[in-house]
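In structure tokens, the next block holds one chain alone, the form predicted on its own.
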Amino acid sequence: MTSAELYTAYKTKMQKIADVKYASAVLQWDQETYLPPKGNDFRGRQIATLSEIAHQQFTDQKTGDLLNALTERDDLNLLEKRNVERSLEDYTRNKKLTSDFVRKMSETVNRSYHAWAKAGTENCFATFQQPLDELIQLKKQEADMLGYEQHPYNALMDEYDKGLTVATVDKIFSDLKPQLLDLLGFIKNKPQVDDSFLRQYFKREDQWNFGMEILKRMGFDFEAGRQDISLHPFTTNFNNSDVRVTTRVDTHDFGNMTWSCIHEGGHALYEQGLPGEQYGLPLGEYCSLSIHESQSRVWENCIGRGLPFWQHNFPLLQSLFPKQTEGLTINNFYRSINKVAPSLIRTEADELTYHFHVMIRYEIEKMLIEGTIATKDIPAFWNEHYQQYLGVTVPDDKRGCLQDIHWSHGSFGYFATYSLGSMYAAQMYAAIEKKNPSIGEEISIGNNTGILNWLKENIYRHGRYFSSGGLCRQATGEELQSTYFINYATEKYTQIYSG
């Protein structure tokens, strides 16, 4: 066969296991948003079928033979090489997992989530422990199945970002610890910001058409998407042209919805720039979470909790909410979605004390995931460490340790990615600024084709084709450097609470 016959029937190959799993995903997105309840235990067998066939099609011989064949031929153009690359990358990883290992692992799943669901609802740890347990000793397994140097937690967070390590994330976090506690202290010797604006009544539909408008002018196509409502926020994709996203409303909590559905808006945009003509292919994915996040983390709070982005939409917010913004000044309301202060639930926590739940979250999973600490230990642990870390009490178990849909889904090694994705917007976002000095003012107009056409060059059309440290390079011309996420958020809080 020649090169290009063979790439044919590697594409082809992919883009059929890529329609198993989207067909997959359509039935996890149903299953957080409309699956009535009595529908649960066929919806895990149906989704740990669809799993268990596209793990078995993606890793059998024939896979294996067609990606070694195309890595010794040297005709292909760089796309098409990147592509090869990549996908024997996935596969020497998923031939260490065995397909009844696979559908385990989905029923596994199901049954979590379910229990997590119902745990929250009794407001009951003890509900979600079992199944969560179980959980763990396959993720575990799992970590021994795929191998790792020093830390099996190492083996869990390369799924999400390649090469990401404990030694590495554990540098980061004790860098970043410091100069945040500055930053904190400063603000807390300073006379606090009123929020209580973000803490009326908001009618749900209100808010529900605010946040749909909100989208629509991130630039959202809802020719390609749509929005709806889940317990979590959560994005998924089965394509370009498909992309999901859901948010949650609560009437006494504006702020809860709005800033759900740009963060959400931010990963859907990623999704949509995606590049079509690579369906299926890794160069038609994201490059990692960590990147996923920062495009979130750029919408929601470089610009969506920016000053310039309200000079746009804040006659908007008057409009729907004349009584409620009465008297409100757009300075007054730009420093209150900008209050710091603890807080018990990372979605709603302002972007300084933000980091410390997630620095929580990093350190159970770690000690899980080695065993120095058991399932049972969570609450009295997560407890304690918000106490330590942010001065708060935790009240009951539904306002803490079961807050995140995360665990429940499987994800162990994701979180340290939400802090990473916040330092690569800071950057990212810098980058953007130095380029275009004006793109404050073109977005206090309404105007974001200048972040979007950045965004699609620069992020979105690279698919999978470099690591997150090689997009970042590519991107600004540099590593990752925390300081631009320092720089950032001092500037920016010493300005809010010294005015």
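Predicted model only: the values in this text are computed from it and were never measured. Residue numbers count along the first chain shown, from 1. Heads up, when I say rigid core I mean the largest set of C-alphas that superpose within 1.5 Å between the two forms. Compared with the form predicted together with another copy of the chain:
- Superposition of the core reveals a Cα shift of 2 Å or more for residue 149 between these two forms.
- Residue 379 is among the residues whose C-alpha shifts by 2 Å or more between these two forms once the rigid core is aligned.
- With the core held fixed, the Cα of residue 87 is displaced between these two forms by less than 2 Å.
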Given for the second form:
Number of protein chains: 2
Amino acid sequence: MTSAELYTAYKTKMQKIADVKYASAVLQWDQETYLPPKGNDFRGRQIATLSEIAHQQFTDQKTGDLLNALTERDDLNLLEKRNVERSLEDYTRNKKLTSDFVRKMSETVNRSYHAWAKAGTENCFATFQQPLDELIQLKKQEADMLGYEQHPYNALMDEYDKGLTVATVDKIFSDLKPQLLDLLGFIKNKPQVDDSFLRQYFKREDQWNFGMEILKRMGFDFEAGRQDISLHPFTTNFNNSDVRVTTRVDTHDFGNMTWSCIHEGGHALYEQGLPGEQYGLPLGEYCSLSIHESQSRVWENCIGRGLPFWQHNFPLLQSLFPKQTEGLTINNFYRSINKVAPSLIRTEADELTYHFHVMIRYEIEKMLIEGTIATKDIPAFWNEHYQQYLGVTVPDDKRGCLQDIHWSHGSFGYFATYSLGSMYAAQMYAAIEKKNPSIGEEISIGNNTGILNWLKENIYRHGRYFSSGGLCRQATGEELQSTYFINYATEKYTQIYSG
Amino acid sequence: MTSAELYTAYKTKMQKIADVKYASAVLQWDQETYLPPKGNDFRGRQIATLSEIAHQQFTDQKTGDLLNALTERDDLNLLEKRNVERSLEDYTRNKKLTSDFVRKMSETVNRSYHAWAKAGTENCFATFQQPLDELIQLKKQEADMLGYEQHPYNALMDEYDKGLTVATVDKIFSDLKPQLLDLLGFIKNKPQVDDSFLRQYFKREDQWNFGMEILKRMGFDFEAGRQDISLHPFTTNFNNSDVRVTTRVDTHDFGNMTWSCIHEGGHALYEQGLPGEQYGLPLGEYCSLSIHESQSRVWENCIGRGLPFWQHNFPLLQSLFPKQTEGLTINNFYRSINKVAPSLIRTEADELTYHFHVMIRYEIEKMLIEGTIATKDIPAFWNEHYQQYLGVTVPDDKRGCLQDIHWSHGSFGYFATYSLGSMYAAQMYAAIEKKNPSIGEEISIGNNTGILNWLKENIYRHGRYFSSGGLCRQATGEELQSTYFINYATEKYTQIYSG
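What's the form predicted together with another copy of the chain like, now that we've got the form predicted on its own?
Shown next: the complete complex, the earlier chain at its head.
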């Protein structure tokens, strides 16, 4: 076979596997948006069957033979070469896990999830402890099967951000922590901003229309995507021409829907910007969860909680909500949407205290995997650190260590990417400002071309060509560092809390 | 292996194939309801891949081995035995078509569909003629590969209603035609009923709410299904606990949405009533398209265009539409929804003239497959018979032989099931009335228990246990005959048009 024929065979196989995976994604999207309650059981097995088929097809010997044969060819172009390399990495990783292990993990996750849900209802961590223990034993085993250097947790983080290590995350967090604590200390001694505006009654339909218009103004292509309602907002995609976001509406919390739209909108712009001709291949996929999160955070925070963005969008807010915005200045609105106050729930945290939520979880996970903390000691550790870092007293497990679904899904190694996303976002936004110092002015007149072109050129179009680190160097000229986030945060919040 | 083990292996295999098929159905449902326009191309290939996987898994040798092994066991129970028999029939049928042939058919259908859509836009049959010709050659070849007795068209009708023959349909239609023509002659000489009520403005949301309430009142379980909007109403299901109907709303045609809800609701009640424990197996599937259509027609016409149904539901209509119903008596409403008037479009026809639309298509298909008419002669034949049977002049191909999508999909052998559905419905309704003479009174006070119990007991719970004919004998004690429909129609319309 010629290299071209071989590559076509590989591409065809990968695209058929993608068809199955994305079909499963459609079923999951429907499960969160439109599924009638009694349909849930059968839906579970339909999704499981598709996952099994996709896994079997990807890990079968033919895939390996194709990839190995292609690796020996020297007449592939750079993009083709990179696709083959990435697929071989995935294949090698997948092959390390036996199908017995995969089935056992899936069963344990299923049990854990139900135990977690029950524990939440009962507001009692003990109900979740036993299956969590089993899960952690399996995750340790997984780390051993996958192999790692230095720390077993590296093997697990690798799933979400290839090459990410404990050393890197520890460094970022140890840089971040003291400076964030300083900034929070400064804020604590200043008068609190007034955000009562956000707690007024905002009609459901008007909020929805506002969110849809904001998405449109960001650049979301509604011919290649849609927004629906779900309990927890998320973004999913079935190809770059069908990207779906969801949101929720709280009639007494204006921020809830608005920044979920902007956050998911950032994820969605990334997915819509991925190269469609690479459908089913690594270069058609997002780089890593850290980079994906950077795309939501750059919009949600750097842009969407910034003054320029609202210089353009505040009039729309006023026209849709004349009563609620009566007497409200744009400056007070800007301050209200940037209120910093330690709280119990990660997903409701402001952009500063947020990182302590992540750091605490990261520490616990790392210790669980290295075996330096027992599951029974999680609540105490959790509550102690919430007191220490955030000064909040955790009243119960539900608002404490049971709040997030991730552990019950077996997603260990995920949390750090949330914070890294913010770090990458700040570093990228600084690079954009450096390249184009008038970017704020552009945004303030509703011109997002500068932002979008930079993101397309430096992030979207590369797919998985680079690792997170490589993409960061390519896009910003530097390694990831927390300085940019700290500078951004210090400048912004010093100004807000001195006003 | 014990028979129980063998049967479990068969069941597991069939259920996994069902998972894939139903996943494809979810993708198709989404395509008709929520898919953003640019997502269409990738969606097409995702559906094609799932179909290919389901077909491969069903026709692989392992399926045949399992089925043949099970056929030799004599310790299966009656239901298990019947499942195996039906699956073997399907398997044998599927194996007769080579994968080369299946791919060629799929490509030709794809070409034909686009040509048909183009022909519609251009309002010119000639654009569709060439691909239609190719398709018919393939369908003839298909009939030969499948094998048949007496008439090649039998092999094609068998796909939609196992065992249905030209002899049976010809007999039904030749009984029906003269009597229907008599009845239409009678109506033609009477003053026409006034249906101007239906053409007033009815607000979209109010119509939607009315339709949802009607579905609920019929017995549709909204915990196990939902209704959405699509261009063409349809029913689909992903298991008996997730059955979805769609409808459309025309603000100046009250009947359009209302009877589409009732029609699709009838299909949906059948799907919700199928035995869930037989998921993925023949006994968990509907009997045939004729019987499926009987379930929509018995609700749409026998019940939903009857006086008792509206004795219960007319007050709801009045309360939602006080202005439009001002001065309208229930009797005049009843007459308006049963207006008989020949027209050009099948899907908009009344329940009497409808059958001529079907008969003309049936005749043409039969002749195309036996080779006694050329595709180029279709428009002339069509227009001549519309004139002859219905007395309407077909102004162009779009409102003539191009109106239905079926041929472009390669669905030859389907149309007769539409009329048979009405015949079965009338015969079933007569059986229900015979068993329970006060069924009309029950319906008139909103009590559908009698209807639903009869349908559950005699139709729903059997799945594919019986053939259409067998089910009809079991449920009504007789072979299918057009007498019941003719009696029903004569009594009803004589009364309406004598009033």
